[in-house]
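What follows is one chain in structure tokens, specifically the form predicted alone.
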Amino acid sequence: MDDKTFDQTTAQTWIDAIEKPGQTQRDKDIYPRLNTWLNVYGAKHVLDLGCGQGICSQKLLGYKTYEGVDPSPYLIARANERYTGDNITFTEGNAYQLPLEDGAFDGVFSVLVFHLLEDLAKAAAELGRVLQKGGSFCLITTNPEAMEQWAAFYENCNIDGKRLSGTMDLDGKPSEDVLYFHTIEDHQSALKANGLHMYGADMFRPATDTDNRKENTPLLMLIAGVKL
């Protein structure tokens, strides 16, 4: 979601971890702190940044239209396979440079992907153009205190200040990873410096002893506000 995309081979990994039968963690976890966002703020016109295979097009409950943007052609094309509807339309496109008017949507969410993205402050400002005004946002990323809980999912781990790369592996294929892990600090920073107030993070899915990593420690944050 940085400045380069998926490869097909990447993006079908991505899309068959995603869309695998019966519950997943994000059924558990994720998908319900999106709903709750949407019902609190009331959003009705949608941008899901980051959307890759569409798959919260969905999930979410509520909404009248929602536009998902991904800069993968071939995750584009699976949401495109799927999901598109009256109310629902995919493009491709990068956080840096969102395809997209200004003011769009009184919603926006992203779904781990600024975590993926070196540059905060870029992908803010994109965020804070395409939000109108009193409109609301729900950024689900990495939580910045686990980045030894997140390197133990890693082989050929390295470590460089805030970035982490490696390779993970995802349903039995390998996925070449580059983590940001950004604080809370720098969104606030990010997200004030365009017009966006940020009300608070929340930590949850905390890793367990029995995966071999620390216990309790939330492995998300979510970040929610609005554009004032």
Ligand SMILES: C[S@@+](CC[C@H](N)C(=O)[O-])C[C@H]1O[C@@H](n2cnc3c(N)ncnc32)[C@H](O)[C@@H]1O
The other form holds:
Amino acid sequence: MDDKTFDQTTAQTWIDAIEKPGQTQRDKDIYPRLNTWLNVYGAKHVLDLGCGQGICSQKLLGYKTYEGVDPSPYLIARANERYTGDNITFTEGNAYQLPLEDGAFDGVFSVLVFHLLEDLAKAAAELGRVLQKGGSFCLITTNPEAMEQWAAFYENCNIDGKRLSGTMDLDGKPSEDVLYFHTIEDHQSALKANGLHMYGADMFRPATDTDNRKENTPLLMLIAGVKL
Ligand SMILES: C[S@@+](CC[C@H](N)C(=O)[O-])C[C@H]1O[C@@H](n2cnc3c(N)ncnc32)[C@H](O)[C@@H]1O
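Could I see the form predicted in complex with this ligand next, after the form predicted alone?
Zooming out: every chain and molecule, the one shown earlier first.
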């Protein structure tokens, strides 16, 4: 497995990208979907898996407690610096081995993280372990049908099966990425093996003309479901 977690340079590039003034794309598509998920399923004690610099703690409305987990100490430090609150906690940890109690949450969500994970089965096992029976999950990740569209973002792009590696220009800074385009069936079977029932997959964020894509295939996918 060659997953790489964010080093300090990549973490700072991510912070700059998220905290840059005038960022509206996520306000239009990611956060409304997350809030719909929270409202529909009614989770109160939520885990943000791979929370980055913690922005979702502010964008999600209506939870009682929020815990963000991320393997990058740099991003966790930034999260703690920016977003404090009695009901908000940030902890260092990896999706493959969460430093959390069994059944500690009635909602688990993850934004733009699952495509960084090579081993879906291992991540799904941990997700299933920390989620209560009847609790819900929401995963926002890359659309597996949009590998070609994603490849257009990268220089020195190399594709090997479901794995894409390359260099993306993130606001003038190079980001060396490795992405995995796991299919819907890959997700479904990894989740199912851990008692997690997937209701469906919703594709969103169409590529625009300026992205120089051949087709208007949505770039992202949302998977939601419950623990049976
Ligand atoms: C694109 S950022 C998204 C951050 C945040 N979810 C958001 O949308 O604002 C990807 C995040 O995944 C985290 N990550 C990478 N590998 C991970 C792993 N094995 N377990 C948990 N998080 C991971 C990175 O540290 C980074 O914060």
